[in-house]
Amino acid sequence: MSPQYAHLLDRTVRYHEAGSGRTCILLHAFPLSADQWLPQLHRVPPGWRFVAPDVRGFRGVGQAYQDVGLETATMASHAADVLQLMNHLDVDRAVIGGLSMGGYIALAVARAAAGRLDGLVLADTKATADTPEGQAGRDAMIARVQAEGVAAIADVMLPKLLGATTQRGQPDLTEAVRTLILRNTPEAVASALGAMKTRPDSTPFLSGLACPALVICGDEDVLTPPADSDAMVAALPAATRVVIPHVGHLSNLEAPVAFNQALAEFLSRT
């Protein structure tokens, strides 16, 4: 699938698009790219259009202005990028979905423009902010990527991103995810770490979200375990919970059939 490019006011955004009809925007995890969503883009439910953009800085497209604001990026600015892309594509309302970091951005979109959401998909993510220990860990990773490059981040993250069952049974997926990570720049990775470190707690906001929500989690997810999903489901007024067995943090890649089924069923009711 060939990527497309949206030339926005101050940057060019690389994105994938498939299907036609109502729009579902899918936001990728750290430290991957929009390519993470290829298993979903190849199985778009009838009546739906999937759009998967790169988060600011990831998989840079070469234009001199595409990394504008990278050093000061926040979840709010990432959400603004999503809304600007929606405007560019003439999309007034959409289902917004995200996995991990993408979930943080989806929640930021909901905070900024809840009226433009037809639904919310939160996969292997959480609503709470980083703890002080978590923030210190982000700082350590920023220092490491600046000193050692993206390969060092791949070495740290891969054992946590994929579930134990996946690591044993799908060794090719481990290498595919590593490749996705290595295609990014140290600057993009450091920027995303800083934005995640400073994100606000979205928990108090969840009870006011009227749109339907799908909360998905792998039962072997060690980064955002099922308890984090349970907390969001308890706070959201209209949430559906799906736990995928034998799957870690990258549930859409580790078990695409189960993930696609859960997403299609949710969209059919939205």
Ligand code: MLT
Given for the second form:
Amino acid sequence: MSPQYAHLLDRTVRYHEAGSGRTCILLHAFPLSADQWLPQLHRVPPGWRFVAPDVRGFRGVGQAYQDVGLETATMASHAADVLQLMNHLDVDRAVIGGLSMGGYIALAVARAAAGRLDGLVLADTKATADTPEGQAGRDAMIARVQAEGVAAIADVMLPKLLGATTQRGQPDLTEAVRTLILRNTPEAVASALGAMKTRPDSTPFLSGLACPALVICGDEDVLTPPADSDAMVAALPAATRVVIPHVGHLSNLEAPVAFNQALAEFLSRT
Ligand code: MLT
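For comparison with the form predicted alone, produce the structure of the form predicted together with the ligand.
And the full complex, kicking off with our chain again.
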């Protein structure tokens, strides 16, 4: 699938697009890229258009364009980027979906512009902010990526991103995810770590989110375990919960058939 490029005022956004009809935006996890959503982009349900942009700075290695504003990125600025892309594409309302970091951004979009949401998909993510220990871990990762590069981050993250069953049974997927990670620059990775570290707690805000929500989680997710999904489902007024068995944090890549089925079913009644 060939990417598209949106030339905005301050930067160029690379994104994938497939299907036609109502729009569903898909936001990727840390430290991947829009390519994470290829299994969904190849199976868009009828009547829907999927748009999957890179989060600012991602998929930067070897790209001709430069990203600005990485040092000051926050979840709120990433949400503003999503809204800016929607404006550019002439999309007033959309279903906003995100996996993990993408879910943090989806929640930030909901905080900033709930009226532009037809629905929310929160996959392997959580509403809470980083704990002080989590923030210290982010600082250590920023220092590490600056000193050792993105390969060191891939080594740290891969065993946590993929579930134990996937690591045993799908070795090719581990290598494919490593390749996605290595296409990112240290600057993008450090920027995302800083933005995740300072994200606010969205939990108090969930009860006011009236739009339909789909909360998906792999039962072997060790980064955002099913209890994090349970907490969001309990707080959201209109949430459907789907737990995918034998799957870790990257549920859309580890079990694309089950993920696509849950997403299509949700979209059909949204
Ligand atoms: C992700 O998958 O996006 C990250 O693991 C999220 C995080 O580190 O909080």
